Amino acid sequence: MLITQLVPAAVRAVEWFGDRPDATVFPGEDGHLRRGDSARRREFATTRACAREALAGLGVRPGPIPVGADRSPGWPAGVVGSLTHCACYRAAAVANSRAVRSVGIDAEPAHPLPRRVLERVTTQAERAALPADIHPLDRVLFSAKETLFKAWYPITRRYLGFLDATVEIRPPHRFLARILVDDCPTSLRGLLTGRYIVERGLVITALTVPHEGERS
């Protein structure tokens, strides 16, 4: 399993390539889904099935994981987590909130990031730090920022722009992130370390935020 290579033992992670034929949507989860959008429904159901399987690893019984007004998943009490999906891949990562402060994951196809997008979501310094042959590290950089936002948002409930943080890729599997906003919570200050993998045509990134005083 690719995603489990990126998260610590306290995090339970499950992935699925494509859609699970047995995946179902629980009552209260699908209010935002458009009727007739069967492909989106299958993707949603599979991602939620991954989440329920991961939650089972924490001893949590299956139940609905609703979509909040801010589009974030409504995790059971005492749980933090993150979801991701892209073409042919769905995954979930969860942890007991006593074990970690927050977790973020993201998956992207390992295609070159369009230059105009790269220039919009990265600083000149970040681009200069990439090797000359940047593919797919440009996509890793983008995915790492998406993962950072997913770890940031549950703690702050605030938007974090792509240029509100810097990311440095450290091949073969690490990245370092620093949030630049002035009122950053203590647990998110300084360098945060995430991990990435490029395999099976995918870029997958993950970052776990420990509780204050637990960062090595």
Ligand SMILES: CC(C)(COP(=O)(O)OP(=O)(O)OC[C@H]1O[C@@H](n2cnc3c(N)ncnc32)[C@H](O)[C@@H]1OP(=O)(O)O)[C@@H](O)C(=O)NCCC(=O)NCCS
The other form holds:
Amino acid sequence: MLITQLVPAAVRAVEWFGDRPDATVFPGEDGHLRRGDSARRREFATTRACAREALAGLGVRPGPIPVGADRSPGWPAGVVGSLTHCACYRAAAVANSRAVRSVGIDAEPAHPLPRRVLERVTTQAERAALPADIHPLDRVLFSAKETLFKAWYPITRRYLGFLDATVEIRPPHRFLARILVDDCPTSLRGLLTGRYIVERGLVITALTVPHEGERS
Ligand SMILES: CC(C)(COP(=O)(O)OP(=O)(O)OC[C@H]1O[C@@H](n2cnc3c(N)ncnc32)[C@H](O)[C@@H]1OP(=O)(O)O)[C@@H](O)C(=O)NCCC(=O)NCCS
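Since the one above is the form predicted on its own, can you give the form predicted together with the ligand too?
Following is the full complex, with the preceding chain placed first.
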């Protein structure tokens, strides 16, 4: 598995390429899904199935993972986690909330990031730190920021803009992130270390936020 290479042992992660034939949508999960959009329904069901399998690894029985009004996943009590899906890939990562403060994951097709998107989501300094041949690190930078947002949001319940954090990529598999907002919670202050992989036409990133005082 690619995703398991990006998270510590305390985080249970499951991925799937394509859609799982056994995946079902649980009652209470699908209120927001448009009728007739069967591709989205299969993607949604497969991602949730990955999450339920990962939760089983924590000893959590299968149950609904509702979609919040803010679109974030509603994890069972005592669990933190994150979901991602793109083209042909779906993944979930979960952990006991006593072990980990928060986790974020993101996957993207490893296509070059359009220049105008790159300029909107990165600072001049971040772009300058990329090599002359920027691809696929441009996509890694974008994905790392989305992963950072998914780790940030459950802690703060607030939006974080792309320019509210900086990311520095440390090939072959690490990135360092720093949140720049003044009232950043203690667990998210300073340098946060994430991991990335570029394989099978995908960029996948993950960031695990330790509890305060447990950062190495
Ligand atoms: C929320 C967001 C990060 C999702 O990323 P994406 O690449 O569009 O989509 P992904 O497939 O990777 O992830 C989708 C999953 O994210 C999860 N998600 C949605 N909103 C979320 C939130 N506020 N917090 C945590 N997870 C969230 C959901 O589980 C969703 O899957 P589902 O709809 O099937 O339940 C993105 O749409 C967004 O709003 N980005 C702007 C904020 C940002 O990235 N800032 C950068 C800070 S440096």
